[in-house]
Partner chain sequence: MRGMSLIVKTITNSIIGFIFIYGLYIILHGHLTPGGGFAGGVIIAGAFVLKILAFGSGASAEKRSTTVASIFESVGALLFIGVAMSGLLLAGTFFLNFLPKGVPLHLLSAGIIPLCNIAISIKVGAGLFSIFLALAAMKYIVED
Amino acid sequence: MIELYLFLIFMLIAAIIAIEIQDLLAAIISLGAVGFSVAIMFIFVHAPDLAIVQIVVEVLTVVIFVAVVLRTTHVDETIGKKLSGTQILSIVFYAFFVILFLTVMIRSLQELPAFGNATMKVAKEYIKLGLPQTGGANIVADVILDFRALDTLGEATVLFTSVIGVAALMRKVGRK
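Structure of the chain above on its own, please, the form predicted together with the partner chain.
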């Protein structure tokens, strides 16, 4: 349990560095540190499926970010400048909503069961019926591709939409 808190603190520091540093390459490396910490935390809580996905996606996103930054600019010029009036206003609004959200979240988190003692009403059925009903030995594959396949279809749609968005933003034909 203590190692999870250590990784959380490390992730917070890395995320703040990623936002505040002026060199974009260093910011990407800090972002990668956050992602790999998430992967290590998944291993600590015995979730190898998620750890594998997190590691490979993190590697690919860091490589894509580095490839993009190497051919554009290295320096984030928005850091260190004086804030304009609208920016200060948006920061005030942002802080207000963060405080509102945190108070609601803390009150609702107190209602949850303790860490490691989930209620597992639906999950118990999945674990019991996973192998006999689908024949798949990996319970995660059983859930995401059989019991909850519609969720996976939605996730695939999200990825499809993001690819279409990137292709539309980066297109050559029809661009002014």
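Having seen the form predicted together with the partner chain, I'd like the form predicted on its own now, please.
Since only the chain itself is given, any partners or molecules it might have are not part of what comes next.
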């Protein structure tokens, strides 16, 4: 459990660096560190399917951001300018929602059961009900295609959409 808190602290530091640093490539690297930390946290909470999707989306996002920055400017020229009243109000609202989010997240993490206990209970149910409810002898296929079919469809949709997005961005010849 302490690992999750350490990764959360790392993510907050990397996010602050991404916001405050003037070099945009360094900001992209910091933002990528936040995304990959999320993937590692998914692994810690026994959600490797979400971790895989997070890694795919994070790699694509970082590659697109780097491509855009390399074609434009490398330095954020808005840093150091005076803030307007609207920007100050936005910062206050942002700080409020960050504090609210952190409070809810910490309370949620405290109420989670010990990791692994709930997973083992669900796995026992899948094994016990797999053959009678689905009629399939392959329990892995039963879980993926029957018990968690919508989850599997969602993951496949995210991956398919990512591939289509990359193909559309990387094509050399556009339609006329």
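All values reported here derive from a predicted model rather than from experimental measurement. Throughout, rigid core stands for the largest set of C-alpha atoms superposing within 1.5 Å between the two forms. Positions refer to the first chain, counted from 1.
Once the two forms are fit on the core, has residue 126 moved its CA by at least 2 Å between these two forms?
Indeed, residue 126 is displaced by 2 Å or more.
Would you tell me if residue 152 moves between these two forms by 2 Å or more at its C-alpha, with the rigid core held superposed?
Yes, the C-alpha moves 2 Å or more.
Please check if residue 58 moves between these two forms, taking a CA shift of 2 Å or more relative to the superposed core as movement.
Superposed on the core, residue 58 moves its C-alpha less than 2 Å between these two forms.
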